[in-house]
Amino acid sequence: MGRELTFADAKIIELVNKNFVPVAMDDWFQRRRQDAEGDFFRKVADQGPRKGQGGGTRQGIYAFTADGKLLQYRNSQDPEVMRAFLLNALKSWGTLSPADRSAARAGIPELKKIDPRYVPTLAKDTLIVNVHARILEKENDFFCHGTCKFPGGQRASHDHLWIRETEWQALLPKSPQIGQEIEIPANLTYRLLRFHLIDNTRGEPPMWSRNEVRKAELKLAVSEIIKDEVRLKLTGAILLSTDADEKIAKRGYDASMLGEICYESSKRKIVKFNAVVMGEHWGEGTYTGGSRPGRAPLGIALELADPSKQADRVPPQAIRETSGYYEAGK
């Protein structure tokens, strides 16, 4: 969310666009994977104050020439800070050499080794589901936009739900009834609880672990069926909290589900999905400070995305460990 404040400034997005190739990393990937792009960003990031020495992080806005050479390093949120940090970098590029910028116009070969550990690879027919959450007030019975001292806080975040074919296909029923119950599967389950219903409004969160779900009551079965679509209500009552006892857990969300999921029963084709989860969310994280005091209402939407779209094929934030991600009933 920090990164939004910085690059949805109008004055940012102008000296970028006439000025720079923009593009975005996930350095705890990055700084890993051993292949030429790794080692790129490596080359380039060694050059800062932030060298990540025992494999510490290497996060940051660089900018660099085309052929690795550094100009300008900052790790801010602030817009005027970064305004002033391209300017800056502009100005290095105009003490190159004109030798050093036609060495920097580097060609970009093709990468043909890929470290697979390290690029989340989204597979063929995988459900993609966008998740935003937004702290929240409640006034008069109702709901509205959240406020805290955090900046940015009260922005909605954005992340991505990956449900594999096999996981989806098993929520469709061949001979759909009304009234017909669908087991979901377990590690579709958790995987959802656990890694995204967070609280990233304000940065980075701790997900919960296994034994940090407390109650995960979701049902889904068939509730209307007109001509080929199908509707499916999802229902669920929710506790995750860092400690058996909630009274007394650090960090915890009670929240209830309710959503319904559409599909087209000749093509087995999911064509919606949609659902709210509402409840307390309390406690913070490390990359997560600045939480309002007690508990506090916090929302989270999730609905289809379009794969067509790049911005949504970004991976989950909580896949960097694959098996972990997907085996999340383990």
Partner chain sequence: MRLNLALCLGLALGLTHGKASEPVKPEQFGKLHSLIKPNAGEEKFMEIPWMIDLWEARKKAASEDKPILLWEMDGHPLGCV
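Taking the form predicted alone as the starting point, write out the structure of the form predicted in complex with its partner chain.
Next comes a single chain, given without company.
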């Protein structure tokens, strides 16, 4: 909603870009962290109305100084309210006392220790794959963007699949031969299916449990070798459903997959990871109401991320339990 309304507003974008240092964080982690950053965030939030009683949410939009003096807080997605919020924050900033303004410019010490329970770490050489889901509708012999009553539900979602180096290395045969089949590590397959083939177009949905993976016939094979570049074709038939009998399952996704992974053989470097998962999804979760009735087309597109972009390094939603995410097949 914030993407759709607040931060899509031209005036708000201009105000933020000119006057603020913008940062986006996941409150689920921030409010739990037991380290200097967690303490700092709670100190800022405690100056506003959301004091997180009982470990509750502190989500919202905060403007504050680098040393932690709260200037404004709101939890609104109305662009008009947010424009006023930003202007008021700038007014508060402009009327800070010289001492407060000086404190806001003081150097920030290095963060020496982090709370590893609540700071997902992107290990070196992790492959990041962007994952976008979108509701679609049939149109003639093809598809078009779907429509949905839920505000913003027609847009593509964002998440990221993290693949450990040992896993993506296992996908690249050392002596590739056309037609050669490559075994996909089970944890990677289950991670992809359980945590990334989800309808997250209306917020965070329930993830699939391991036994809700009813069919996972994925096949990866060498399709082409052009000089140093090896192309792998990924195909798959997938059924995810809350009941073994999909006809009575409250939620499910019956889909096919097609993709291509290309790598440079000499450097053992993946240069392309494109895939499409296309099928019918049905049902919704407790916090993702407003789904379309019955079974409807849901498309999921995967492609290599650009790790130089901060937004592409946002951790996967399902990594809140790190071992559960990486060991999805267990």
